[in-house]
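The data below hold one chain only, encoded as C-alpha cells and taken in the form predicted alone.
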Amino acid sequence: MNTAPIIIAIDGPSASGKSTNARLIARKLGYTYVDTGAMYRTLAWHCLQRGVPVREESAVAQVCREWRAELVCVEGHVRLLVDGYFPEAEIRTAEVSAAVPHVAAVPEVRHWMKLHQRDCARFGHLVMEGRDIGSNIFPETPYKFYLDANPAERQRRREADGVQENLAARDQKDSQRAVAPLKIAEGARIIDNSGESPEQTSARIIAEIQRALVGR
C-alpha cells in the first residue's frame, strides 16, 4: 500500500484563484494547506523590516541565509514564523506586495523556499499553492492543476480583495525569471475559471482526485 504523502500542486498567476481554491480543497479533505506566496511575502516583509533594498539581490540572499525562520502547523495550515513571529496582516500590505516580485527573483532565495516547501511533505498530505509547484517543488506528483482566468476577471477578483496591482506586470516578471519561472507544469490539468464560483471550481478538481486515487 502506497503511504508516501499525497502531494496535490495548485498553480496559476495572481488572482487565479489558487489560493481560495486550494484552502477549500484542504478543508474538504483533511489535508494540510500550504501557501507558498505567503512564505515569499514574509521574507519580503522581514526585508522591509530591517531596511533591506529588495532590488539588491545580494543583500536579500543574505538576509535569507541568516534569518531565523521555522515552518510550523497550526490548524492545518503551514506557516512561516520569523523569530518565532507570523505576520498573517503585515504581509498582506501593497508595499510587500510590491516588493515580492524582487525578492521572488533571487536564485538563493528560490533555492532556500524549495528546500523549506519539500519539507511540508512532513505534515502529512497537502494542498499545496504557487506559481511552481508542480514545475519545480515536487514536479513529480501526478496531482497538478493550473488554475487561470481571463484577464478582466482577475483584475476584477484583485479589485474586490482591496489590492492595486498591475497584473501583466506580474505575470510577466514571474514567467520570465531566470529560475523556476512561473508556467505550466509537464502533466498539469488546466483549469479556466472564469465565470465560477470557487466552490465550483473547487468541486470539479476534487472530482478528479478522487478519480486519481481510485485505486492508488
Contents of the next structure:
Amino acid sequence: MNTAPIIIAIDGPSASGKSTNARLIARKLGYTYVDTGAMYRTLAWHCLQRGVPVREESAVAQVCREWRAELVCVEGHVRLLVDGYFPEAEIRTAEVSAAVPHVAAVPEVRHWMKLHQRDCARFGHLVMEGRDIGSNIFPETPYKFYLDANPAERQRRREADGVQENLAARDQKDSQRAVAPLKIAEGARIIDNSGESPEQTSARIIAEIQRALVGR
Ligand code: CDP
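Return the structure block for the form predicted in complex with ligand CDP; the form predicted alone was the one displayed.
Zooming out: every chain and molecule, the one shown earlier first.
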C-alpha cells in the first residue's frame, strides 16, 4: 500500500476561487489545508511592520533569513506564526496585497517558502493552494488543478469581498517574475469556474480526484 502523503495542488490567478474550493475539498476529503498565499502575505506584513522597504530585494531576503517563523496545524489548517503570533486579519489589507508580489519575487524568499511548504507533508495528506504548487513546490504530484475564471468575474468576486484592488496588475507581476511564476503546470487539469458555485466546482474537482485515486 502506498502510504506517502497525497498532495492536491491548486493553482490559479487572484480571485479564481482557489481558497474557497481548496477549503471545501480539504474538508470533504479530511486533508490538511495549506494557503501558501497567506505565507507570502505574512512575510510582506512582517516587512511592513518593521519598516523594511519591500522593493529592496536584499532587505527582504535578510528579513526572511532572520525572522522567527514556524508552521503549525490547527483544526486541519496550516498556520504560519511569526514570533508565535498568527496575523490572520492583518495580512488581508490592501497595503499587504500591494506589497506581497514584490516580496514573492525575491529568489531567497521563494527558496525559504519551498522548503517550508514541502515540509507541510509532515501534517499528512494536503490540499495546497497557490501559484506554483504544481509547477515548482510539488511537481511530482499527479493531482494538479489550475483554476481560472474570466477577469470581469474575478474582479467582481473580489469587490463582493469588499476589496478594491487592481487584480490584473498583481496577476501580471506574478506571471512575469523570473522565479517560479504563475503558470499552468505540466499535467494540470484546467478548471474554468466562471458562472459556477463553489459547491459545483469543488464537486467536479473531488470527482476527478476520486477517479484518479482508484488503484493508488
Ligand atoms: O487571495 P489571492 O488569490 O488574491 O492571493 P493570495 O493567494 O493570497 O496570494 C497573494 C500573493 O502571494 C500573490 O499575488 C503572489 O504574489 C504571492 N504568491 C506566490 O507568489 N506564490 C504562491 N504560491 C502563493 C502566493
